[in-house]
Each structure stands twice: as C-alpha cells, then as structure tokens.
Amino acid sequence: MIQHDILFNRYSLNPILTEKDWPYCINSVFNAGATLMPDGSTLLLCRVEDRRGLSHLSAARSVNGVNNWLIDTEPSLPACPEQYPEEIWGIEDPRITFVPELNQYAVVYTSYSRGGPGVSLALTKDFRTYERFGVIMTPDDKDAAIMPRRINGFWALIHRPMTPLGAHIWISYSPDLRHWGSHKLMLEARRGAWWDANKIGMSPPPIETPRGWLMIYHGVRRTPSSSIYRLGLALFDLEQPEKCLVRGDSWMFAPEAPYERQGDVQDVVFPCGYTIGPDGDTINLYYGAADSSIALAHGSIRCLLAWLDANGHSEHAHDRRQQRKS
C-alpha cells in the first residue's frame, strides 16, 4: 500500500538564495553542490548563470547553512575554454564529495562544450584553489559523482551518459581518477506512463548507510507543455554498487511551490547536494528550483529508508517477473 509521507519538509522562508543576493550581476543561481567544512559550516558551491546564458561555479558559505550566506565576490571556479575546451559554454551542476584517503573535496561537474555536456572532475581543500583533472567522461553525459571511498580497490563515478539504450544511470571504475572503464549499468528509466520513464540521472551524491547507497535520483515527466522533475529513491549494495537492491515505485518529493512551478524553466526540483547533522540521521537537501534560486529541505535518513521499505520492491523480482512475462 503506497503511503504519501511527507518526507522533506520546505524550509518556510525559500528560496534561501536567488540572484538578488549576489554580489555581482547575474541571471539566476540554483543546482549547488553542498558540504560541511571542518568547522561545522555550510558550503554551497552553486551554479550561476550569467545574463550571457553561460553558467560558472560561486560559492556561498554560512555558519548555520540557512541564512547570513557570505558569497564569493567573484566566480569561485570560472569556466576556463582556453586550458579546457570543453567548458566553451560555461561549467554546470556540481556535486561535491568528501573523500578522505586524498584528504580533499572531489568536486565533479558538467562541462559543457561544442559537442554536448560532459563529466569534468577537480580537487580542493579549500574551494578556493583547484586542481583540474579535465573531461573524464566524454558528451553526451552528466548527472555523475564520485563515491567517497574506493569499491574493491578501485574509485568508482555514478553518471548519466545518453546512450541508444536510453537516459539511464550508470557506475564506471578507475584505478587512478583518469581512466574510467568496467562500465555497468546501475539504474534504468522505465517505460510507458511512469513518473521516471525515458529519463533519470542521479540528483546528489548517494548516502553510505548500513543497509546500502541510497540514492536520490531525478525522474523527468514529459507532458505536452513541459516537463516535471521530481525526486525518488533506490538503495544499492555497498560493496556491489551497480546491485539495485530497492527502488521506490512512486515519487516522493516534487515542485508544489511557486518557487518551484515558476521560473526559468518551471516545475524543477533538482538537488545537487545535502548535508547530514550532527545526530547522523538529519538531512539538509539543498536544491534548484525552477532553475531560478536555491531552497532547503530537512529530512530524516531513517524515515527515507522506512519510506523505501513500504513503497519500493526488489529490483531483481521485478527482473524475475518480466522474464516470466515474456
């Protein structure tokens, strides 16, 4: 029986960041990577578009992760189509992970270059210097992130490259951050009339939990006049992370606000990062909305978890059903 929980809760005075608070001029800000620093506070680094229509990376830090945001007064990581060609039209989307064997942020984005949007990785303690690895995945690919410790000796990339076979989630695996290979597919749109057909990708970097990776994936609903973002969950085995161990059938967080319905592109909620509080179980969800301004969600891992036991099935039983099936 599927129950319609509220699972994240809005915080009551979103957006929490829009253009008005930049300290230059700009377009729109939305689709941050998130992180706690070592002193407890919060980093955004968002996703700015500039009034060419070109997106760079500005980061945003505040003590409580809410309000009183101290904003770079200029781009943090500028797109650099001298160096990277690749980032002619602008650096999108940053998801921001934590890896402690490099003691360093793993930040990996969407560069976007003359023959679609790619996957580009670059290192920093700080956010303020970077070390550049370049295009790791080639267009037409995005959605991806690395995951914060090595998977039987070797660094795995969750990402979403469009193949003919479709818009799906996909795990690669690199002995040194450079070379990427042992491609496996993770997670598959669905098909027909689902919240989640034709088109998914990962939202923010999957959560380690002792049941397994959880995920927050988007799904994209085409209608006639646009199309919907909204959010779902799937679990996956820590050791053997291309295993789909529960995936949630319906969708469990999507655009109700005006800030989230009206925009520049309207009815998107798209979250690149979160951050988890001191107790281990709360989650600060950070997200764009309507591609136009940053809001914040808190929710509870337990209850996401509790969430995907009551309304998700095991991906391999459905496997077993549509064999029989056909």
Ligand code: BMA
Contents of the next structure:
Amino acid sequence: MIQHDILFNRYSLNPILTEKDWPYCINSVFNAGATLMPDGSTLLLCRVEDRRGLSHLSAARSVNGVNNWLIDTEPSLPACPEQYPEEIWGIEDPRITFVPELNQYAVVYTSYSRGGPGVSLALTKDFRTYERFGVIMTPDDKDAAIMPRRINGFWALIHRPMTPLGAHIWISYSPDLRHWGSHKLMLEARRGAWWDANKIGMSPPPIETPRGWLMIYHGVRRTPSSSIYRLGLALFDLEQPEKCLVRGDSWMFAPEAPYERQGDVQDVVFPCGYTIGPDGDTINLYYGAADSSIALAHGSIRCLLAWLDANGHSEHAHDRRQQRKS
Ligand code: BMA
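Moving on from the form predicted on its own, please list the structure of the form predicted together with this ligand.
Below, the chain from earlier opens the complete complex, with every other chain and molecule after it.
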C-alpha cells in the first residue's frame, strides 16, 4: 500500500494547552494566533470561550513555545460591546502578523455581531494594550489576516466573505488599513465531492517564501452527521497575491488524534498561527483541536513546497482538466 506523505508531525505530548491550564474558570481554549516576540519567546493569543459560550482573547507566553506557559490571569483582549457593538457575542480566532513598517503586531479577529461574524483589526506592540480599529470587513466574513508588507504600495487583507454561491478566499487592498477596496477572488472552494468543496478559509497568515506566499487553508467537508475541517496548501504570486500559482489536490493534515476527533466540535483541526524556527525552515504550527484545546505540530517549508510540486497543479491546469472531464 502506498502511504500518504506526512507533512506535519504532532508533538507527542499534545494537546499543549487545555481549559485545565487556565488561571480562571473557562469552558475551552483553542484557535490561537502565534508569534515570536523580540526576546525569542513564543506568544499565543488564544481564543478562550467562557462558560456563557462567548469568546475573548488571552495571551500565553513560553520561552520554548512548547511548555511552561505563562497565561494572562485575566482576558488581555476582552470583547468590548459598549464601544464596539459588533463584539456583542464575543471575539474569536485571531491571526497575528508582525508589520515591520509599523513596528507593531496586527491582530485580525472575528467579531461576532448580531448580523453575523465580521472582521476586526487591532494593533499592539506588547499584547497588553491595543489600538482598536473596529470592523474592517462587514458580516458575514472571517478567517482574515493582514499581510506583513505593502503590495504595490497598498496594505493587503486576506479574508473569507460568505456568498450565496459559496465561501471563497478573497484579498482586498487599503491605503490606510481603514478603507478597503480592489477586492479580488484569491482561491475558490471546489465543488462536488472534493474535500474542500463549497467552504474554504485561510488558516494562519500566509508564509512568505522565495517562490511565493505559501498558504495553509482549511476545507470543510459537510457530511450527513457533521463537518470535517482538514488542511490544504496553495502558493500565490509574491507581487500579485490574488494569482494562485499551485494548489494541492489532496488535503495534507486532517483530524486523526483523539483530541482532534472528539471535543466540543468533533473532527476539527484549525490553525490560526505558527512560528518559524531559527533554521528558517521549521514551522511550528499551533492549531485548535476539536474546538477544545490547542495542539502543536512541526513541519518544514521546504517539504511543503516539494509536496506542492509533486501533488499540486496550477489552477489553470486544474480548470482544463475539469473541463475535459465534464
Ligand atoms: C469555524 C470557525 C472556527 C471553529 C470551526 C469549527 O467556522 O468558527 O472558530 O473552530 O468553525 O467549529
């Protein structure tokens, strides 16, 4: 039997953070944004769901990014519905991008409004105080991150608006991080029986490589009993990121371990962040498991690109094959 490639190796002591680690009473912790701090330590900005069902964000810090987490004793980014009514039902799923031009971290998160989930932005230097920008993409929209540098003079935001025809990944541009336009479709959900049919979304922010922006995205397969959240790969042009260069056919990471298969929401792996090791190649991927805990898996940028070469197609080639089949 031919084995499938293993691109991410799970840390043997997963999950690395659960509700039991929390210094205050919560329901669950999952879907954390991640970044390296200037002192080399790892910061996770965790989605923490309280026992009303509403989420806020709290930081957990670790010297080695694996254990001995120092966790905020109170929410570091609570929802603030008095000032931002769109946060009435909490804030979720942060993606962190360090932006050298601003010398700040851009945190893009889902704000859960009465009108559905929208995309909000805050800037921070230290994950203790934040400058909030409020909603930058109206509902129904989520799975968003700012790119770390301007593209042709404009800031770029990757996001996932819902449309009646499906949930696809878009990119939008802004001169000032507040006004967004030039919306472009970046990656479409496939259709039919595919693992990533109908609903996809960017997972962590894209990784800049010499060959292009490498994106880990999730595909949601609806089944008669529930949904399965799996991960795939795509590569985009460095200066024209809406242009997909290669997209993998099969998924490359999926719920398999018990803590990914069972929890508040079964069969979910949902990474919102990663850090890159000192070798410039190792990816430490932090992912929410079954909406109940945070787990860690290790991969290699070089191996992901080689896998894409062997298992991917240019979107145009894919269209041609689909046309031939139909
Ligand atoms: C998605 C997001 C994630 C969640 C996942 C599985 O739509 O809301 O926060 O982890 O569903 O429930």
